[in-house]
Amino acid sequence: MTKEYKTITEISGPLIFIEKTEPVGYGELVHINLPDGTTKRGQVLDTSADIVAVQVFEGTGGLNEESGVVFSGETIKLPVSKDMLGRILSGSGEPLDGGPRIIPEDRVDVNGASMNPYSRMPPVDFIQTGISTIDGTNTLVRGQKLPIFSGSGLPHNEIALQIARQAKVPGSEEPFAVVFAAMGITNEEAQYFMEDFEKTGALERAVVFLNLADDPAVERLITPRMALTAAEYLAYEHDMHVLVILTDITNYCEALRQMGAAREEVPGRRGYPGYMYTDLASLYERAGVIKGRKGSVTQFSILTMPGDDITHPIPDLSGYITEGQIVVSRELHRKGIYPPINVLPSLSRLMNSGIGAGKTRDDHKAVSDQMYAGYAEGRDLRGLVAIVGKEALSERDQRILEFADLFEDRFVRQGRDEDRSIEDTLNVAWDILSELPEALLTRIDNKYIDKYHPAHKSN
């Protein structure tokens, strides 16, 4: 359909409304020709018999009733190629690294195809991030969607970059790639991301999409879909195992709320649209492993909780859809501990599928349970010490209290470039557990104590 319409009746924020059109499809790509000769792109957001609402990606500045609107007859498509690896692109897929445009092997609809639940394979393969609090106690499994719940000012971006650099499947020679999408970030953050990827060499196996804070909010809604489309192409057409890192989902949801307000929709909780659950699910559910396909898509979504409130609609809905969460703690950050991941509210629902003999190590589950139990009790005892003093504790409780400090200082704390193997992580755990009397190791079978406990290994 190449007919040009000059029937714009209203311009409202990022939206324009066009009258008297022929039938157009939902999600259709639109070209808007401005009076000065430039062209902007948009997408059909809503369509009825009388009027069509179009969201404009580059903003509505310069548009007026004289602007011509052309409906392309197709949805937004991403040009994809294996040459995307090593490239830095804008949130709408344009090159930002000074390189040429990508010569496409194919053009793929960014909305993706829904994955048939029957064709999904249960995730079972362990992914090593090199971060002990994830690998040891909240293990990531290939094909899983595991969000990171953080707060403003916490080092979630550093954690994301460390995972992007270090993530691998141990002992596997299969091709592994990272797709990194940043939404609503500042220019300073964008420079930091680009420099880190280039300096560490991680860019060679990565595709980076950057949507900046001063880019139109509408583009923010497409950026994660662009990233997931690139990931699916690499996974299912080139048999690669792809880790997708999306940051920050909160900025994405704010753009969703902004678009809802511009469309004068009835708001839901805290002003967010009522369909936000469905919209987030359309992103998160694009992770998985498909029967008969060699590749996989695994997803880390980072979201900053407004006011550190885990009951806020964004983390609340994300928790329903995803398979657990990694929680970044302000308290640990204040103590100068990096990465400040609090294992107590964190959870990986698929952990048990990806650990154990032949995957990580036979003692992994028992060690994880014992570390968690000891740290949880130690944290409770800190509250008691604040009331009655340390001297009032029994010797057993004092040992547990010291264990909690050791756990934070030696297991949680690690360097920003420290890439711990799962063996290293479990060995550090045993070193800390050896500070407790063996009688307190109630969650570990004696056969593992005999095999791995430092006191027994040295005999």
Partner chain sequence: MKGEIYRVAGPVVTITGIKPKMYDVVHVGNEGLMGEVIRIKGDKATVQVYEDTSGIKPGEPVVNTGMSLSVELGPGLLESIYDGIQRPLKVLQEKMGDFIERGVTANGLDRDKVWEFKPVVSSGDSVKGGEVIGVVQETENIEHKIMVPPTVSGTIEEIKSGKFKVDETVCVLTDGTEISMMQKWPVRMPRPVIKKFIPRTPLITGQRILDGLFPVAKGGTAAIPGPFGSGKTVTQQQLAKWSDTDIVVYIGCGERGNEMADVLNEFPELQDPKTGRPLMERTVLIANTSNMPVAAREASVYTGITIAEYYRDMGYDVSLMADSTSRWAEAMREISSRLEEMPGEEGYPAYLSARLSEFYERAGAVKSLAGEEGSITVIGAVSPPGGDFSEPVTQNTLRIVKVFWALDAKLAQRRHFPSINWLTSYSLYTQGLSEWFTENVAPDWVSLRDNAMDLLQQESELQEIVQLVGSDALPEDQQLVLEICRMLREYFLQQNAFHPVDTYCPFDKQYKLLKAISKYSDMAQAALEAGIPMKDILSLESKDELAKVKFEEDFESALNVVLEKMDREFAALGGN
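Let me have the form predicted together with its partner chain next, following on from the form predicted alone.
Here you get just the chain by itself.
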């Protein structure tokens, strides 16, 4: 039986300090027995021969010096099993749905190990989300990590759900699962997700981890790691293609800052800890495809940018780790366009390897580049029109201005249940591009114009 220590010397915020212990391992899981008989859990943050610092997941409320501390002798592990599919678990992995405990097939360290870059397969399989602004201009591929950068009050949850509903690899019937981790979102938002999962039957192939706004902040640091551990297990041991949705990364980072402050660390930019980059990388980098294994982990995280500021440390550091971002725009949302995705600051870094002949269509890249260029110029012209009026524009510029409007109205805008195939998306693209004079289509090779331009297409 492991020893119980009653030597707590200090309790400060979420941290407790324990003296005179046997050697304790860094990162060990800790059980704390309160005088009232309840138990809390924690993790070792700093261990020395004299004193051990532990962060308590459920908060230190009710703890006193009488509490007993038991060191488990191992790091935090998640019991994993294929039976996790269809289950709703708490942010620290306990069942919340009234169902039985999970009978583990294995117990896995939630921190995971870093994948050997040499073992990785570069992601190349196109995932069709049915949303034109993603499939057409910011294509997602299997094994990618592509977050949604959004702001408060924008429909990022609806977009995430639409993707979870519609995402598929065309022509493939391989097993597919969703791992959903809520970090500090409100009960209402969580209900919204759960209802949708139940309504569409997605829950059967989903594992849900819920850490809600009133759950302890420290637990938030563990929740995404639990979710990713479950995802890796399903992907690499059970050959499933797993889509992980983490929401909201901003709440996670707030928790990280809170813990940093409690530990009295030297703060970095805007008070966030200096190791936030490494910490976020340890989450985001757990996406990918491994050579010789069938499954994959694809991440679709949601991040609300404080004050819509893309240079804020959270979106900024995330953007350096993830392979692009989908930016939700307040301006488009106000215009009543759904999904209000602004393609200009959006980017999928892995797009080029997932598109083209044999994957999507040979003209995909050229069409996408042309639309980007046209829309970017059109938006600039809008600024000019505001000053000089539309009449002062040259004929060419007026056509481009109209193109920008068409782009928003026909390419970006689509229904909440509208699942466009990639063919549909590219055809819409050609429809609006054909409104431009052909001489302006400088990004498109003549052979594609001959093949796909509505004016040339022989039929």
